[in-house]
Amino acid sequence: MVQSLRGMNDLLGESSDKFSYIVKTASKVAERYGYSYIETPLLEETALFKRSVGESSDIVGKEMYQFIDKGQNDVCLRPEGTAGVVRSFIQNKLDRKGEKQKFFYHGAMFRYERPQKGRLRLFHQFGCESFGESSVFEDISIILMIKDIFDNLGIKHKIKLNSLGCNECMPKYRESLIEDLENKRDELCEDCGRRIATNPIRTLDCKVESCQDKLSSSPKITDNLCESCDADFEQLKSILTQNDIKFEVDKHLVRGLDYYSKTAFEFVADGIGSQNAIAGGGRYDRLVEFLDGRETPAVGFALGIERIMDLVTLEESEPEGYYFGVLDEENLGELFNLASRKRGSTKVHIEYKKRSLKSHLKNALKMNSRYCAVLGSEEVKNGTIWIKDLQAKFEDVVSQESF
C-alpha cells in the first residue's frame, strides 16, 4: 500500500477543522491590522535561500528539498516564508515605490530534518511581512498583533525578547564572542565548533545542555549595543510594559535565520513537548537590499500551525443547513432540483439513496443540520415537503413554492 512519505502529514477531520480556524482566525486579525494577502510559490530558485537564510544556517546546509528541474535550473521546495515574499517586493517593484506595504501568508513549507513532535518536514505557517517602517513602534504592533491571534484563539503564551544590534554594534560584537568561543572551542560541541567561523550568534542558541553552561558567560549583544539599538530596544520594553504586556529578556535568543537584525521575539507555549516555540520573528531590515532591491525596513513573524493545533479546543459548531432525503426513489430528481436552488442561500446535504423518515432522521442529525427535508410521493403530488426543525423540535408541511 502505498503512504504518505515520512513527516508529511494529511489534513483531514478535526484536523482540517483546526487548521481552517487557526487560518482564518488568524487572518482576521492580520487585515484590523491593516496587512493584505499575498499568495507566493511553493517553488523558488535556490539562490533566493542561500542568499536571504544564510548558507551558514542548518536550513540551507542540511534542510532544503533542493534539485535541479527539467530547465536545467537549481531549485527548491520553500523552507520558510519570508524570502519569497520579499522576493515578490523587490520582483513587482514595490521597494521603489516609497509606500509602506503590509502582507500576510500562509502555506506549506518544506523542510528535510528528523520529524519529531512540533516538527514535521511537510509544515504550515501563518506569517506576516512590514515593509517600509523603521520605526520600533511597528515591531510593537507585530508583537501585538501575534498577542491578539493567541488571545483569539485561546492560547496562553509567554514573549522572549532579545536585540540582535545593527551594522554599528554588531561587528564589534562579533569579535569579541568569537574570541570567547575560541577559548571554550575544545568545551562545545561539533555543531558549535562549526558556528564559530560561520556564524558565531548561533552559538549562543545551542540546546546541548554542556553547551549552555559554558556559554552562560560568553558575552551578550544586548550588553553591547549602540546608542541607537539601546534606545529602541528600551521603548520597546517601555512600551509593552505600559501595555501590561508580560515578556522576559532571554539574551541566547538568536532567531534561525542569518537575517535577522534589532528586535528579535519568540512566543513559546507549554505542554506541545521540546520544540515550544509557537512563533518567532524580528525585524531585518538589510534583507532587501540584500535582495538587490533598495534599502528598506523590514519587520514579520511566522507561527507554526502544527505546532498550536493541539492547544486549539474547538467550540461544538451549531447545528447549520438543511439535509435532504427521499423516500422513494423516483422522486429524487425532484428533490435534487429543490435542493440545489436552496444551496444558493444555505449548506445542503443530499441523500441519494431513499431511506425510512427514521433513518433519514438519524442521518440529518450525524450530519449536524440543523433541518430535515423529506420528499414522499404524496408530498411530491401535493407540490409540498416536510421539514423538521431539529434544534426546535418543531416539523411541518409547507408548499415548494414558499420553500
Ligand code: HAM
Second form
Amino acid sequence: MVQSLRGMNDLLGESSDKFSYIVKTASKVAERYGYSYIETPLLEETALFKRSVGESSDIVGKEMYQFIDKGQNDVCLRPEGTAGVVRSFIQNKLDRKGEKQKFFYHGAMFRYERPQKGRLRLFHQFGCESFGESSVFEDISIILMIKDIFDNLGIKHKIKLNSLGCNECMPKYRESLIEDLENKRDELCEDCGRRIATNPIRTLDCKVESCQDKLSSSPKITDNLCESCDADFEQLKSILTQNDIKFEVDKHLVRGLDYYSKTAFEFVADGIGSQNAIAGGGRYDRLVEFLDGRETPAVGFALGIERIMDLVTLEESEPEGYYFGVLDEENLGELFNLASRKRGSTKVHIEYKKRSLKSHLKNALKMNSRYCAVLGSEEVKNGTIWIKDLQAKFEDVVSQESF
Ligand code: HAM
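Moving from the form predicted on its own, what structure would you give for the form predicted together with this ligand?
Below: every chain and molecule of the assembly, starting with the one above.
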C-alpha cells in the first residue's frame, strides 16, 4: 500500500478540528490587530530563500525540497513564509507606497529535517508580517498579539527575548565573537568549528552541552549593543513589564534564519518534548532592501500549528442542526427536498437508508444534531413532519409548510 511520506501527516478527524480551530482563533486575533490575509505560492525560486533565510543556515544548507523544474528553473518548496511575503510586498510595489502594511498567512511549509515528535517535514505555520513601522512599540504589539492568540487558545507559554543589534553594532560584535571562538576552536564541536567562518552567531545556540559550557564566557550581543539598539531593547523590556508580561532574556537566542536584526523572540511551551518552540520571530529591517526593494523596516512571527495542536483541548461542541430520516424509501425524495431547504440556514445531515424511528434517533445523537426530523407515510399523507428536539427532549408533528 502506498503510504504518506516520512514526516508528512494527514489531517483528519480530531486533528483537523484542532487545526481549523487554531487557524480561526489566530486569524480573528490578527484581524483585530489590523492584519489582512495574504496568500503566496508554495513554490518559489530557490534564490529567494538563499538570499533571505541565508546560505549558511541549516534550512537552506541542508533542508530544502529543491529541484529543477521542466523549464530548467531552480525552485523549492517554501521552508518558511516570510521570504515569500517580502517578495510579494516588493513585486506589488507596496514598498514604494511608504504606507504601513500588515499581512497574516497560514499554510504548509517544507523542511527536510530528521522527523521526531514536534519536528515534521511538512508542517503548517500561522504568521504575521508588519511592514513600514520602525518603532519598538510594533515589536511589543506583535509579542502582545502572540500572547493574545495563545491566551485565547488556553496555551501556557514562556517568552524568550534577545536583541541581535543592527548594522552598526552587529559587525563589531561579530568580530569580537570570532576572536573568542578561534581561541576555543579545539574545544568546540565540529558544527561550531565550521560555523566560526560561515555563521559565528549560530554557535551560541549549539545544543551540545560542552559547547554551551565553553560559550558561557563568550561575549554577548546584548552587552555590545549600540546606543539606539540598547535604548529600544530597554524600552521593549520595560513596556512588557508594565503590561505584566513575564519574559526571560536569553542571550544565546539567535534564531535559525539570517534575516533578523534587533528584537528576536521565541515562545516555548512545556509538555511537548524537546521541540518546544511554539512560535518565533523578530525584526528584519534590512530584508526588503536586501531583496531589491526600498528600505522598509519590518517585524513578524510565525507559530507552528502542529506543535500547538498537541496543547489545545477542544470544547465539546453543542448539538447543532437537523438530522433527517425516512421510515420508507419511497418518501426519500420528499424528505430530500425538505432537508435541502434547511441547508441555507443550519447544519443538515440526511440519512438515505430507511430505518426505524429508534435507530434514526440513535443516529441523530451520534451525529450531534439538535433535532431529529423523520418522515413516514402518515406524515406524507398529512403534509407534516415529525420532529424531536434532542436537547429539550420535546417532540411535535408540524406542517411541512411551516417547517
Ligand atoms: P521559525 O522559528 O523557523 O521561524 O518557525 C516558526 C515556528 O514554526 C517554530 O517556532 C515552530 O513552532 C514551527 N516549526 C518550525 N519547524 C518545524 C518543523 N520541522 N516541524 C513542526 N513545526 C516547525 C520562521 O519560520 C520565521 N519565518 C518566522 C518569522 C516571521 N519571523 C519573522 N516573521
